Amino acid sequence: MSSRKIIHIDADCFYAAIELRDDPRLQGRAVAVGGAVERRGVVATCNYEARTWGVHSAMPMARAVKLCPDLVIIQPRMDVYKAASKQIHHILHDYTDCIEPLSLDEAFLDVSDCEMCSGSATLIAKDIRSRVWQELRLVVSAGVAPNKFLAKIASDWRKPNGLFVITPDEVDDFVLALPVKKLHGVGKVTAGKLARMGIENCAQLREHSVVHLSKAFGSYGERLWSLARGIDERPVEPHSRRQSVSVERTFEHDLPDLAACYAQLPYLLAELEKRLGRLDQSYSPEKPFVKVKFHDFTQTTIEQAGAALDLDSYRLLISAAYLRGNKAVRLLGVGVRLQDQQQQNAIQLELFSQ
């Protein structure tokens, strides 16, 4: 087993937590950060009081208000969230420079060579959580494990305000009982296919050879075989730079026509807006693109420089892509190519402009 020490830090309800911190009158109330109901807004994030009503991120705000009539809706303050994220990263850099930011509110750290806290990744994670609370009055959960895959699962294991550690000696027992839906890259469609094969957890997944899994899942089959054994050799990459942000969805039932594709766009764009909002200021959006995979697994991608990043532009792109095949669709994707402006101020993107 790898001797690496990986920590995954994930801020709890990040946007909403900042709003509650800055306005104590919101304590105890259901709060959602996102767009207004009358402007077809969506929930960017919400606190746990709102979640008890069934509210969740990427949900249309109109639906959220129906579920929770007393929901307090707050317009996002991205500058404030980005400033808080920068403060958290300043704390993280006191322990290591091997940090891979995933978004404003989460990051991987490789502390294998860190001598602080007697070299203990668990003590480092505890110290980070304590400092973020003491200095910023924000709560972060943390997962500690020998690799990125397990560290990310661990950070979610005892949310909110949790710390979970998976030592090298504990990996095998932990992974054996792990539901396959927790595996990196397993969405609803893959989970459904695994279930039809009688595979609900990693112990059952291990009964299948890498050859069998590769035949069933293509190149992802080998990845499944490795994850079922707790293997993930991906390094923490502090200097990796994004070239695009995208959202894809594979449908259990093929979309029969262009109208059905149009109907899915608002939900895909809501998730895309959420992911774009997590980017730091070193990126600016360059051009929108769409991806369409048809029922026969043929696919096409279209992008357009200079097009607006709004619903109408994506409808036009989807229409053009769909007409290339003019048949039932199994997957839709929407995204944005990014321009790296690491040394410049980025332009804040707003989908569905006010």
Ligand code: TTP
Second form
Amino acid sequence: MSSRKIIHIDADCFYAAIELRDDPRLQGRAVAVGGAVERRGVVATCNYEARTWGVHSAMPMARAVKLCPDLVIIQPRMDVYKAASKQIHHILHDYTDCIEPLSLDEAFLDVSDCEMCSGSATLIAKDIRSRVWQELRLVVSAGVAPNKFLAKIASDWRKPNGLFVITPDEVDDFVLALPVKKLHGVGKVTAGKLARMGIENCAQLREHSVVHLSKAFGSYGERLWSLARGIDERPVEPHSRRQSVSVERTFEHDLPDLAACYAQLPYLLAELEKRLGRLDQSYSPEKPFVKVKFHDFTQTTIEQAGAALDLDSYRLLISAAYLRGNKAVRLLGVGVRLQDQQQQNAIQLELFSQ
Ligand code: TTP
Ligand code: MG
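Show the form predicted together with the ligand, please, the one above being the form predicted alone.
Expanding to the full complex; the earlier chain stays at the top.
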């Protein structure tokens, strides 16, 4: 198998970061998102400030408050987190459609065939990190490696606000020093069993034959043997279908008025057309939409069912969106919501079978 380029993206203290972004009064304070103490709530996540006090995910909120008496507790706003997740995914889809979402704030990308950034996975990861910051004011850490298990470890390696790259040449040295508890699938029980065999790191794990490991760990033994050598052939499995195609640009200098927005439209639409052209036949365009983000980061989206996908439609949408804020614009987006023919067919088949 030729070497792949896998990126793992994981936002830093995702829910908490969104709360800090949306309420500047929280800056510098220890913040936890989760259920209230009175309702025996638990911590969903907390910012790094709170983590210095020992607070962490899944901890009862009552205990968190004991550890960190000044903790600010915030009720989760799932709708906002889901919307942010969607926006991050829109950015990711600009680089490849081979994306496997793992949770709201985490995904694998296989960028082996991506030609952007001169095909450099490191530059793509940098670009993603800076775009997520520019467009959402959120920080994502990224890991780059030839496979999924190493990319995931790498994204954690320099967290928060980190990028860590393991090139194919570096895999061997990196894995040798790796504690076995970092291996994909090694939980407390397996780690304990390995420790009793005198195995703490992958260098020690490598001293055991695949036969020996299979005897000790059943079918997982062979997997351990591979992981200890930095081998992980699992493909990135995209299982979510596209719902839209879009192009967004953040401008170096804010666009002062509607005329300046109009002037950008042809360039954005040309790029959008290119991206639509790359879609396979299983999608058909449904309706145009636009997004306008103003200089103060407020933003608005408008779509129009039944409208043609032409310059006039987008001009109308842009002007309607612009007038909602009527102030300088930092980002413009144009897009098309898609109809997924595959899903439509599935629904039809189900109907017929009744
Ligand atoms: P994580 O990525 O595990 O955590 P995080 O993003 O908050 O922090 P970091 O990645 O910097 O270590 O989870 C993403 C979100 O999922 C998190 O913000 C809140 C939610 N979550 C829970 O609701 N319960 C949990 O036990 C965990 C671990 C996460
Ligand atoms: Mg995270």
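Note that the rigid core is defined as the largest set of C-alphas that superpose within 1.5 Å between two forms. Residue numbers count along the first chain shown, from 1. Fair warning: this is a prediction, and the values are worked out from it, not measured in the lab.
With a cut-off of 2 Å and the rigid core superposed, D113 has a Cα displacement that falls short of the cut-off between these two forms. In the core-superposed comparison between these two forms, the C-alpha atom of V334 has shifted by at least 2 angstroms. When two forms of a protein are overlaid on their rigid core, residues whose CA moves 2 Å or more are considered shifted, and E252 is one of them between these two forms. Here the rigid core is superposed, and V292 then shows its C-alpha moved by 51.9 angstrom between these two forms.
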